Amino acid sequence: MTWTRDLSMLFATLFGFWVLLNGSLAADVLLVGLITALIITLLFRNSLAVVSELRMTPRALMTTLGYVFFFARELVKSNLNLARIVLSPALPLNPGIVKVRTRLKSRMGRLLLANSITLTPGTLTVDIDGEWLYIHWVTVDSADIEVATAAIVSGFEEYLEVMYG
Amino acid sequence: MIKRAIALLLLLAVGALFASLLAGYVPDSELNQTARYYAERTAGDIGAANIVTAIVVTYRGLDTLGEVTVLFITAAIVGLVLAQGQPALPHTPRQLRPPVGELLTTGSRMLTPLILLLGVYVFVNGHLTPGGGFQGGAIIASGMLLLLLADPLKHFSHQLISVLESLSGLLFVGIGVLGVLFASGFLDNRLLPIGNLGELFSAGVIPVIYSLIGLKVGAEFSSMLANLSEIDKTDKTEET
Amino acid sequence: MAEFFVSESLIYLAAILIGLAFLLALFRFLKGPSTADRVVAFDVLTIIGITAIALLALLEGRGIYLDVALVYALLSFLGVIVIARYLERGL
Amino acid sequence: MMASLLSVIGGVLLVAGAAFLLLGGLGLVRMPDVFNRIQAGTKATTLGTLLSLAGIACLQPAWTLKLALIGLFILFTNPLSSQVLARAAHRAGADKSPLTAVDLLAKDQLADDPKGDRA
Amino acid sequence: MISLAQMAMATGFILILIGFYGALTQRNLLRMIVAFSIADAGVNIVIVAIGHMRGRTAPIIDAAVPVADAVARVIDPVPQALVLTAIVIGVGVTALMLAYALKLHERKRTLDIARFTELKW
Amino acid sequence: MMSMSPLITGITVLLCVTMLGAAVVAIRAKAMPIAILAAGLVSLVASILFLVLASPDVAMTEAAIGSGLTTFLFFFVLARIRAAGHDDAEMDADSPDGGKNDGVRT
């Protein structure tokens, strides 16, 4: 049953993307979009959409909303942090690559986690190997795995775990 | 050294020519006769909002047919040149190559369908937006490239690509011939009603022709990329 | 008319800032030192280019220019990935 | 009145976005090594572009959909390409700044294959 | 006052010259192809600049440019159609050159143009 | 929409200077990937210039084909030549150690 859900999710994503692109709900646009999305869905059956592994429970949807706000706040915070570093004449850096672990199993969830980490204060995902993430950190507080995980990953993981599992 | 001096001398001559051209250039303030005709008549005659598209597909449609043919020949020659002669280069064994990485794999599986859809959007809306078959074809080829990068063992189905290419080429010419039979000339777009300006189903057969061009160009560029990348036929037989 | 003037001068200011950002990234592109540095600069230049295109669309009042920005966004991504795979010898 | 207020907000957002882009450029020039440059580049340009697009959407409300689409696309692709590039730079053995405190990735890779010729 | 078109045209001409200089003086085949592609871009810029007219906009009819104003507001579309073709053919030619360069390198294990002496007279 | 012609002129000057600089880098760079990247930058900036010259069709074509596909083709070919174990592609034909001090050991 899961593959029908995946396919319909992919189809819905593609169709939504098409409508957004065209910015119109005219009958001809919808018709062409329907055909195109159907063909691409059938050609790329094993592809993923952003929402394909998202749990469709009300709680997950609420968490998604919370995640978006949390992410936006973190993004602004990270830029202010960056501004502080770049604009100060001394360039207060203590860079290094640390290792953290994640509990997320779903691929989409891990991708979103890595992307979120890259866009949040002072961290950049360099590599991912199973459950281990290697993070470049501009100001390394501690190279210890547990401490780094608590500082970098757990904020997003709480949301993403509910959303994707 | 003497070669460099000759090159500089030649460049100096060409540069002087360019400078005189530039000095004598007077910008037009009015459209010339041809451009005026196109600007005035496109909306009424062709029904396409994008005048450049109208020129490329209908007014000078025969040139575009030639262009697509040239591109086809180029792709074929690239394939032929690379396939003939000695066996291919000794490749870096796959085991020594770094693996693709989970992030890129997941990301490409998520993005490839969207990129293909963007390509389709670009060529279907060729008569309304700055897009068109060539741009859309290039975007589709880029999507295939992403697929190829993320999963180097994945083979392009050369057969599917060549079938798609020939089929869209045939249909392109077929629509042109139908224009002779049922409208007023080869590649005439008034085979279908020209509709209202600015709608998706307007400008007669222009969206259809541009979609066919897009598919054909996308297939050609994809096969060019597949031929020039390392993942070619000889490699595959080694793998399997 | 006063508000119009305000937003117009704000657009001017934004364009000048974007130009400065472009110059800084260009400096990094020209200076290097390594290929990876130049690729980063290339990426940043492309993304500044997207903003510049959106700004041009605003200045000219033509919404259709935004399609070009969409293609640009796609290209910046693909170009960086191709070069990255080249650098790690995975191409 | 409403429209003019919106246009002023749009202008301010646009300038803020441009300022973040400038910050990204500055970070690109000032940071000492590739990884820090990627950090500065990707964060500042993502937020800067998003803010600029939002500002333009305020100035021209009819374009909101397409601008939102461009923003979404950038939000997904930009960090992804940065990560791929960072990984490639690390594998290719890019010079790290002397300030670098720890590099657990290099350590783990050395442990994986002792000859250390992965790059 | 120099117009946009003249500025762009001058840049295009200089790009053509830079590209030709590179193509004539480089000895590495790939570098010659890079130089050719720069000259290609220069030619395209020159042709588009010829079609540009001050104060006019793109030849696409939409809400911003209604049909009635088209003649007074749009620029010359013909050079754009030409350049569209030229760019597509340009990448085809580049791909062809690259394929030959690859094949030549396979034969001789070098990209140095001076080593290819079979047809030298 | 507004009287923005000085701004547009400034943008054009910036774009033209960038293109010339990138073209010179493309001709003179020691390492081959940098030359290709610089040529890609020329195309990319050219496509913004096309947009300034009111030709969005050409701008999109140049962005997708001139800057995108051409660069990809170059890198594919470069990777194949490098895979043949011959580092000729990396350096200048007439300077034996060109491209060696490149930071990233490609």
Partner chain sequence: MMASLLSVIGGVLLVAGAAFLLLGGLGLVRMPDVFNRIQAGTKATTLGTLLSLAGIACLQPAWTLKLALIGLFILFTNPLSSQVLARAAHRAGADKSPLTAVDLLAKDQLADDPKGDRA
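Numbering follows the first chain given and starts at 1. For clarity, a rigid core is taken as the largest C-alpha set superposing within 1.5 Å between two forms. If you're wondering where the values come from, they're calculated on a predicted model, not measured in any experiment. What changes on going to the form predicted alone:
- Superposed on the core, the two forms differ at G16: its CA moves 2 Å or more between these two forms.
- Fitting the two forms on the rigid core leaves the C-alpha of I97 displaced by under 2 angstroms between these two forms.
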The other form holds:
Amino acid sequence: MTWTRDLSMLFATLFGFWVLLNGSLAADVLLVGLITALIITLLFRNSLAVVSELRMTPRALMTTLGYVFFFARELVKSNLNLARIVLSPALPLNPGIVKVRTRLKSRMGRLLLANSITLTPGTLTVDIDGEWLYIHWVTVDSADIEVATAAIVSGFEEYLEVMYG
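I would like to compare: after the form predicted in complex with the partner chain, may I see the structure of the form predicted alone?
No partner chains or extra molecules come along with it, only the chain itself.
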């Protein structure tokens, strides 16, 4: 049952992208999109399963929109913070690698978390090992796992947990 649902979600996602990217509802475009999405779904059903992990509930879709705004805000904040550090005469750097824990269970949720952390200046996800992420942090405030997790991961997790679990 779950396998069929996952394949259906994968097919629907691929076909949806096809329609969005083509911007046409012409019969020939839709037919090519259906065939292409079906072939990709059947050939790559195991390796593209992460695409279908997004929960398709109204709450998850609204949370996705909120996540985009949250990420944009964090991106601006971290850029300004890093610019302040770089432009400071004292250059208050305290680089290091911290270990943080994520509550996220899905592969795609963890991947998005790691990429979101990496895309915000001042942090870089170095490794993911199960529930543990190893992050290079330009200004390590604390090596304590709970404090580092709260500072780096928690905001993103609130959104990703609703979207991916």
